[in-house]
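In structure tokens, one chain follows: the form predicted on its own.
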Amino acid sequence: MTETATATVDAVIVGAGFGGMYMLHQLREQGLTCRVFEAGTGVGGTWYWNRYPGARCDVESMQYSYSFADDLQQEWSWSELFAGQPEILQYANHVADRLDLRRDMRFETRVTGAKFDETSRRWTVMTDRGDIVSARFCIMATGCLSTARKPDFPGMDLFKGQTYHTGHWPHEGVDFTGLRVGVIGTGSSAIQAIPVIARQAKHLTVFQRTPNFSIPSRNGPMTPDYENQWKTTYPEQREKARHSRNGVLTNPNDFSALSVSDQERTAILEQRWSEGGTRFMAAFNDLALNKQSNDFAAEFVRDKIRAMVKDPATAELLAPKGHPIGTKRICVDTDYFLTYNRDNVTLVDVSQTPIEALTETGLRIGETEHEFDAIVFATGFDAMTGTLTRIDIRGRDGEALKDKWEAGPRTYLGLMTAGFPNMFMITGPGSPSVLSNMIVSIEQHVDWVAGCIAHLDARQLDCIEADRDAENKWVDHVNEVAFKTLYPSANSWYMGANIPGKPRVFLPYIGGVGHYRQTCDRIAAEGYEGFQLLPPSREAVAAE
């Protein structure tokens, strides 16, 4: 695309991940002009940045792809049941090529600010490259897990070895052969990376504050029969997923863990464990609701950990006891717990005695010095809101989004926030997003936004804004539904608990992908209930 510092378009889209790519395609199909800004050098979003060893999707490959074009889903073949990062990034690039998306994208360009002008009813978007773009719509497709939480231990600049963050991994890869490596964190990224790093490193030391539940993925090669089974039934399967609870077809059992005998319950859990992946949480319909039911599943997994890990003391440290299973995002792994049986792997518990500081040669815990050649920070993300609040976004009367959200994000449907007209969010806080198959939720949001813009254009309206009363009611509903479940009982990133000083509110919508879709569809069908739709003002017309 032309390297111009100023431009006027119908829509600016921030981010070239799966959300930004599909949003661009949809709006171009509607005849709108668009400009996409992306901080990375290429498309792919999460799968562009997260290149750490072992990075892999926890949704089955046949379900983790676009469904909006049948030729796209028929022509692409996955090599594994659960695709790894390189293959998913290859798929993203394939889609960008097929749809000729790059001509409207500007890479290595970070959006620094966006300001709404009430007279012209247009957004002015600024970048770190000096771009100043005027747009009718500003669409934030910035992703839910795109701002890495970088640690702030004392002495970060002292360490003489190499440091890495799983969320910003070097594109050329890292060879840990023969090195003494420390990994800080045992969340999803660490659980995937640790087995791979352990096979390379001379010695690996893992520092764990909070153990996490993880289910073996049972990954393997994609078979022609399994692929064909999906491709011949995609229309029906996709429709089921869109109206399911979390956008993933897991063959859920619709009965309580308390409704069967101890023997039956154990047999069902055993079957789900052997199947692998997130299907485990669909063993019973009340694992997220009933503590007693959840306790059965949690203890089942703890017993599996105890059986896999040879050293009893290490096994107990790895067995989570501080939160119900599933209330932190359930992890999916390949040989994670078995890795602690290796002679070159040590687990250090830092829950009671935390890391004090980095030193020139490693890090210090109490009186103990740990020496390393390299340290990997698997410290997660400022989820859901971090990327948005780091951009200087200003709506009506110059109100800053970060100020409005100081006590926690406030949105209507996770799509818009009152006081910021014509600004949409793809899988924003208050929508199912991270509690779902992200591709399913992305497509639903993009389709809704594209339909909304088409509705405005067909009626010669130029502005839509969330009503504050509707927003308040939605925020109350999101919290009410969340607190009917066990989720808020965990100090998770769903609650913002991993970021010091971040408000403790439940960030995604837990009411279900299918129910949420029906709500959004109903609101649109009823003339966008809860939104204010405005015709062009005389000032806006004069400004054109």
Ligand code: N01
Second form
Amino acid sequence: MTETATATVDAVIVGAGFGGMYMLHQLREQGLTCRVFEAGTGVGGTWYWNRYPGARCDVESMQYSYSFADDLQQEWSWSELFAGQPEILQYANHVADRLDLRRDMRFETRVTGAKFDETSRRWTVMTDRGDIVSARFCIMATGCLSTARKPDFPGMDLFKGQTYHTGHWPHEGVDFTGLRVGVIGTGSSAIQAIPVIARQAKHLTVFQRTPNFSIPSRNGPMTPDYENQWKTTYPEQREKARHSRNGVLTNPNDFSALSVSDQERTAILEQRWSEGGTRFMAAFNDLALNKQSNDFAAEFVRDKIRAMVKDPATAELLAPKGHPIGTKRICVDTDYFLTYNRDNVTLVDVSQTPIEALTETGLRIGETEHEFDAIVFATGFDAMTGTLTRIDIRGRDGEALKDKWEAGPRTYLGLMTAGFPNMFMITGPGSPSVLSNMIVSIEQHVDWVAGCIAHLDARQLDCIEADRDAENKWVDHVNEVAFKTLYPSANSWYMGANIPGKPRVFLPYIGGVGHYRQTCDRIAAEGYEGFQLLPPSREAVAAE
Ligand code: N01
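So the form predicted on its own is up there; where is the form predicted in complex with this ligand?
Time for the whole complex; same chain goes first.
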């Protein structure tokens, strides 16, 4: 059904990923009328779009699910320790069915603009299908990695073969059997896709600009014992995760890599390597803070790469040396480095001589032409801000969010931005978001927003808006904490470095999930310090 210009709801929610789904459920429980707009044909967000071969979550399945309803977490069973994309998407659909979410969702509908009206204090939300919806609250559950980015090589339209982006994978899948395939990029998506594509393709050429650290996932089938162990202790475990550093239980060691002997240090790293996954980074408490400690872990992984990859020159190319381990998103893989031992796989270093152009038959680097039947762009996303700034969002005085954020995003707690009353962001820039288990952070934000709306309603308040002062202090704090770590030393998408012209600002908040939750809770408990809460204006009352 197409909305008419007169549609009115309490809240418009943009996006039907895990954030938008839970937000809808919570607000409906509070008696609000809602409309969710989603560009895709179904729910699932990231897991709807990223269907590339090998796509898999690197947070353990037992920890990567909603925790807000015990029946939901008890009734669902995962088949693997780390769930693949199809199973996570199945889970998202299961939740949508169970909570009857789809009746308030409009699919294949992209929000193009949202405008705040100062008189009525309402948002008007516009879509590419001509919907014009009036809402008191506008909630952006647009995801952190939802605007896929292809480089703008000259000749992008010339190539006669097929091109794909990992973040926009065809629903029917792609069969690379017998094809000559080029993959551009070696981030998390590529590192998962490359081993699978290599098993199909006649020949696979990987174009690497920056090598990445990757830890074996040690994925395997879920065992009834392991599942049961989690399910019987879920309440305590979930609570622990909510107050942990990253929203993932990694059994962190609370001592420095420098506080133990060389032998002990290697034994601990060896143990973490054999356990697999991102918990490797929790081997010591200072890997993100102390370069010397980090160097030990980085060299340990480089040695593992050298041991796995037979050709020494290829191994050296694959061993990252330009950034501390973990400062670009640590990757988790299944047989990534071993894939380079295959006869049908070639690694091409493009760090010094970049890809110049796409051609009719492939791509060109200097004088060399590489011919392909298919090219896969595993080139990432305009992370955290790209999706929001592509929507024409106008706050007070018609101020465009895009302009306000020209020099980098400015938010208070990553939840709101001054000048845009009653507009919330789920896992917005300036919140732990991408540095955490996304579902834990999504639940925390949704609960906070739902609590905030309940607070306003209980007091007959109309509006909430972040103070510029509080926002400035928060932005300073986000930067200050980031610059105490090694993270800003890397050219990462956390810093906006992957998008030409994007301001170099550390986008997420690195202060820790537990600490951040306490801050948000304290601010709410103290009457929403740093926010202005407004009663209905005379004009708004008169307009009713
Ligand atoms: O994207 P990326 P991604 N020429 O930006 C390269 C999450 N995720 O889709 O590093 C040549 O990390 C670029 O090179 P460089 C996770 O948070 C999670 O892989 O900029 N190369 C880089 O190698 C992750 O971090 C999971 O020098 C070019 C690659 O493309 C985030 O999503 C799985 C280039 C892009 O890597 C994004 O990951 C997948 C050019 N012109 C993703 N332009 C799991 O949970 C770009 N590159 C497991």
